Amino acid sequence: MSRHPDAGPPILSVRGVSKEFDAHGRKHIAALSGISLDVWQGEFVTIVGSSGCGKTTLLRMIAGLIRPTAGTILMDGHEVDDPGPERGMVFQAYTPFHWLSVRRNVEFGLRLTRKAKGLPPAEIARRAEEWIAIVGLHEFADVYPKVLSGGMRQRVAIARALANDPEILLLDEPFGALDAQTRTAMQELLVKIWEDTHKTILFVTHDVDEAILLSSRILVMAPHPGRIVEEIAVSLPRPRTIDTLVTPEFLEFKRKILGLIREFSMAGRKCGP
């Protein structure tokens, strides 16, 4: 699944991305430094670093949700600004509107852009009954969040997401919430969905096996200011289940990446803010 340069100009580019926030009339605090990376059609991509490296604000960047201080974002070459549909966001908390049912959640960025998109009603039914089912939760279709569990809300936020047929789907630590069994059933369902529909992944953690796990690339970065200091390709074959924890190239990876995570969370504690 994991795409090269070869194969194509990136659909998404970040290039030399800076960010600063104003501490209160204090000197303000650099939050990210000369980011740059690219990600292509189809990959899988994970974000991994201490707390506090600023993974939330780069992908809350690229999202449209903030906008960087320095340095460019494109998203198939178009210069990112705002919000758009081409870009799905799924964020850690708990995203499901209490006051509408499964369904309606679902259908909810299906009828903002209907407009634009011309889709008729029907059409906006027969993509969310899909992906409703894509996701375990057609039984649950008339249901109103507050009844369904942490993963099931989780569930509707992918669901919500993806209806909408984004290009890329970016996810802000979307099972740290979950119970350990409940988080492997959806790490489950999120590849099953990649290797379905070939979206292309960009997602943060600060779990490592989880990044290891899903990923095809996996971005490490650093704090004091957030920055990516290492890329590392991962080849372990597919599919990866819970055997691949414990197997010696799993577990190589995972040293390799708690060392450079641990190596440069201490100096930038040394530098201080």
Given for the second form:
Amino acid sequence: MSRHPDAGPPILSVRGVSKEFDAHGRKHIAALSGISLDVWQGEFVTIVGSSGCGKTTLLRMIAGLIRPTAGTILMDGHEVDDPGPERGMVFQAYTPFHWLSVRRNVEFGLRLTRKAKGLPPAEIARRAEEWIAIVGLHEFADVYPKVLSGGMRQRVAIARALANDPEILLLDEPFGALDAQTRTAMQELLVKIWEDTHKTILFVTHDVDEAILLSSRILVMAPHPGRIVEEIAVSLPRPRTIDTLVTPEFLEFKRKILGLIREFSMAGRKCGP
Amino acid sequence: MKHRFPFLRDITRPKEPVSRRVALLALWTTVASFFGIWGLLTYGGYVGGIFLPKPHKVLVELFNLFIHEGFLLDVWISTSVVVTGFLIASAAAIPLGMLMGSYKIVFAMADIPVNFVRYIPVSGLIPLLILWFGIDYAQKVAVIAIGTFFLEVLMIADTSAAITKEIVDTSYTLGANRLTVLTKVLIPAALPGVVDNLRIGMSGAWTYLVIAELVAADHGIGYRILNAMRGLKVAEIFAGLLTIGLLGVLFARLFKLILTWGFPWYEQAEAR
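Follow the form predicted on its own with the form predicted together with the partner chain, if you could.
After this comes the whole thing, all chains and molecules, with the earlier chain placed first.
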């Protein structure tokens, strides 16, 4: 079911990336060390690891929001230097623009880039309408974000990012602030969107269930310093639903990943600060 | 369990909303208590009329001022001075405050200097301003503009700084650049908060007006108050203060209306 990763060049390629931070005047703290990874067109790749392993930092570097200390990040063969609309991103924090209606939020990126892309207004409206319907916000298209629940706000953020038609969608724990029921519904929505569109997605989470349910491939990260310790192809059949969570194959993946995370967080504690 | 006084139980619970009717009742309770205590002290003969005039005398004086003494002209002059000073202050404070809150480099340039000047009392600047602008209109506008500017600029900087980095970062990943992030995100996001800052700036402007008019003036509400003091016309002092208070309520309402009608998407805090 998952795309074979050897077909052609990857659209995203991270090569030997490291990141150091200044921590309150002390010596440089290595947040990430020697990260290399590739993402191919149409993949759903998840980076999973305990908090503090630097996975969000890695995603922000790929988005171009911060720069690596060493190494290069290539998007379609071009070095990433700044953020750009071909790398859409959804954050854990709620980010709908509260001064715009749901519709205007979803149209935001298209309106910004319409001259460069030569999009007629009717096409912008049509695409926004389509994505609002996909995320199930049709009845709320013309309300302001202040009346929306947390889950609905994340639906707006996802629709807004996807309506802009990015080449890759970066998701930084987008469901981390949601309650369990809403999170499950959002995961099912995202699985369905990916199965329907095969949009390339790079997803970051500390939730192992979420990682297995969604991904075609999982990269496990360990902390101190942040690094990738294992790559796992998730061969579970699709379509996947909430019932997938109780199959023996699923539990086998879960056992393996949890074991890795535990092993490396213990090792990290021994030599950590 | 049934409470003996359900009404008392409801209104004494922190952060619990009250109905519009209860809110109005609460307002009238305050107003009635104010006039009640005032009336008790004066009509009851506890405080002499030389210190505290009887309420009806203030109302008579207010009527007299407006009808026979051309007080409306003073109100008009004071209001125009306040509004002019306020507009000049805001025209400078809005852009500088927004830049300070959005760009760390502008903040680094302006933060300490602004705080330095802000701590100099405006009243201390008045002799200098008289030297520079004379004692007329321009001097009073300058006092208000300077005082209000320094009051507003740091509030507006805070309002702009409160826009989260995630909102800004999101707009970059949607294709915004340095210019469009300012025009399409930072400015619209900050605007209603800025209007609320201006509301507080306006109340400051009235304070500075009275300071300016107490020092040197031949018109205006502040001048009238000072003049009444010289003649020990206590009722007139109270009439002047009452007028300023009522104008304050009017302006506060105006800003609330701008917020409600101009920014329907804004989540207004209840108790402000």
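Residue numbers count along the first chain shown, from 1. We call the rigid core whatever largest set of C-alpha positions still superposes within 1.5 Å between the two forms. None of these values were measured; they are calculated from a predicted model.
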* After fitting the rigid core, is the C-alpha of residue 241 off by 2 Å or more between these two forms? -> yes
